[in-house]
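As structure tokens, one chain now follows by itself in the form predicted on its own.
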Amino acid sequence: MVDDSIYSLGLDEIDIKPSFRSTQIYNWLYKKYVDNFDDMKNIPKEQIVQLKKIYSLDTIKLSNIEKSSDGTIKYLFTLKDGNTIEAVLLLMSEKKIDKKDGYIKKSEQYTFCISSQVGCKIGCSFCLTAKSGFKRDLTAGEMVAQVVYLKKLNNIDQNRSVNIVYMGMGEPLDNYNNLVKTIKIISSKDGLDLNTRRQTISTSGVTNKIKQLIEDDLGVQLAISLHAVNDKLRDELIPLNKKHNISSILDIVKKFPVDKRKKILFEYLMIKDLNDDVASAKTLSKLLKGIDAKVNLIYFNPFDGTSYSRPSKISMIKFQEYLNSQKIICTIRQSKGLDISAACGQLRQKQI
């Protein structure tokens, strides 16, 4: 795939004289959100000309939006080559106003949930994606646009920062380079400014590319797609596990440069009667000793055609309580959109 976009280009990518031109246009690629080279006023026309001829600004085509009850937002973008990607604004928090001056106390916090390749290679037996199979990597364009769009369909202002989690379609470190190029695009200070510890990395456990992000200390934060306790049922729900297996993935975890302000996230997809019982809670507690770790319990999410079932209320707060007890953070995520198919697991390339 030929990337042409110019939101693949670094700062100094652009080849644009003088120099201070790219400060410009990264000014209204990334501050005003323009998806036109036209609407580049300061940049003189033979200029803009030449932009036409070298770059392309139609990287990602909206197609479709549907809204969740929740306030989740599912926005589904056609690339250039017909294939079709997801991406999820998740609503974390809402606005609140101050009821007697009307001034606001908090905004909004939001998150986007980025997708890094159009299907997966990985075939988690329990995450619709991996149905489609895997069509090609993203690039770095093209992640970067997600981001870029979300901001501007949602009047997100420049100095708003938001969280950006690599957890959508695909495996982020299966499309290293461009993940990595991505990171450094939107975390420019004449770009998005999105801070690294804002940005989260959520991996099935590719032990080599997280070696690999430990050596390139990108500052980011790092999550691991867990699911299970022992190997064998690894295995069924995550077939990379026979190459990177939960012991390896924790040796590897233990290197991991955290942010004080921060942990390693384990992230614990509970299935009824599979892997949602006090013992399996009581194992990972051992397994997770010596790494400074939170771990997030998410119900499966069900889809046509599946063998498994959601865990119950009680199942996923009997397994919170335990692991609290043991002085490990332990959260519930909640489901957000799933009544539009935008929750974790669900996310798909759609026919259009």
Ligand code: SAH
Given for the second form:
Amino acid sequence: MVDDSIYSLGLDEIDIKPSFRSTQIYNWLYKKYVDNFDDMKNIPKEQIVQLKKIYSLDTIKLSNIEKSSDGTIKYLFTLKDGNTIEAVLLLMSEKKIDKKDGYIKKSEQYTFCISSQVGCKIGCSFCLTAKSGFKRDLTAGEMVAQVVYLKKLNNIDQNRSVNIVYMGMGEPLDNYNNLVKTIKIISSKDGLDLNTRRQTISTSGVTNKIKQLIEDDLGVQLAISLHAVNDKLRDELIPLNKKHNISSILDIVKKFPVDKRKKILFEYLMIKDLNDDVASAKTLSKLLKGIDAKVNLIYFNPFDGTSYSRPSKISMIKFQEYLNSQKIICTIRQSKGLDISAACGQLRQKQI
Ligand code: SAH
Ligand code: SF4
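What would the structure be for the form predicted together with ligand SAH, rather than the form predicted on its own?
Okay, now the whole complex, with that chain kicking things off.
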């Protein structure tokens, strides 16, 4: 597939002269969200003709929108080759210190959950995305376009900050080069200007790519999908564990630079009678010694044909309380968008 999407290009990669024209184009794409070259009013007509010849803007097409009763919105996009991907908008309340009066205030924060691949190669036993296999990596343009669409469709002001979580379909670190390109494009000051500190890469633990991420020093946040405290169970849940086991992941994570206010996030999927006991919480707290970690417990979200079950609320709370007693910050992720299958692990290719 030829990637002629203009969303795949860094500011200095757009073939146009003089260079300020690239900044103007970025302004149209990422501040005004135009989806047509003809709407770029300050670009001379001849150059518009030229741009249309070499670049495309129809990188993804909106095919469906589903709204959950909790405010979560799931978007289905069709790619130019007919594959489909999903992206999710979540509304989360965030506590912030008011700069004027110093009081802690709650504000609604937008979080975009972005897909990085069509399907996924890792094949986790608890994940619906894995069930449809792997089709292909997304281009940077296809990832950038998801962000642009979600901002545009929700009339989100160009200056409003949003959180980006690479937690949709796919393993982002398996598509490393395009992921890094995406992060650079959406963080560009002349474009969407999204802070890298508000971008989180969630990974099943591709250690060599985590190492690369440390070397590339992008300033992004890291989330590790741990889900098990021993290799036997983790091998069963996440086949990649046979190559990148728990201790190798923890070793590399110890080297990951963390922001003063942030920590490394460990996601722990709770599955009934498998890993939801306090003994596992004890082992987890030992494993995390020496790591600036916080833990986010996730309820297993069921789907047709799975043999796993959702844990009880009480087991989640006991697990959380144990970790808290060990001075590890532990939160329970509210399952958002369950009624529209937009929750973690429920995204997949759809026929339209
Ligand atoms: N591939 C990356 C990011 C996408 S998956 C990763 O695995 O981290 C995003 C998160 O959803 C991961 O933490 C994943 O373990 C979790 N997840 C997958 N299937 C799930 C399910 N059925 N219920 C709850 N969470 C699930
Ligand atoms: Fe891939 Fe993540 Fe799903 Fe595992 S949980 S199959 S790594 S998307």
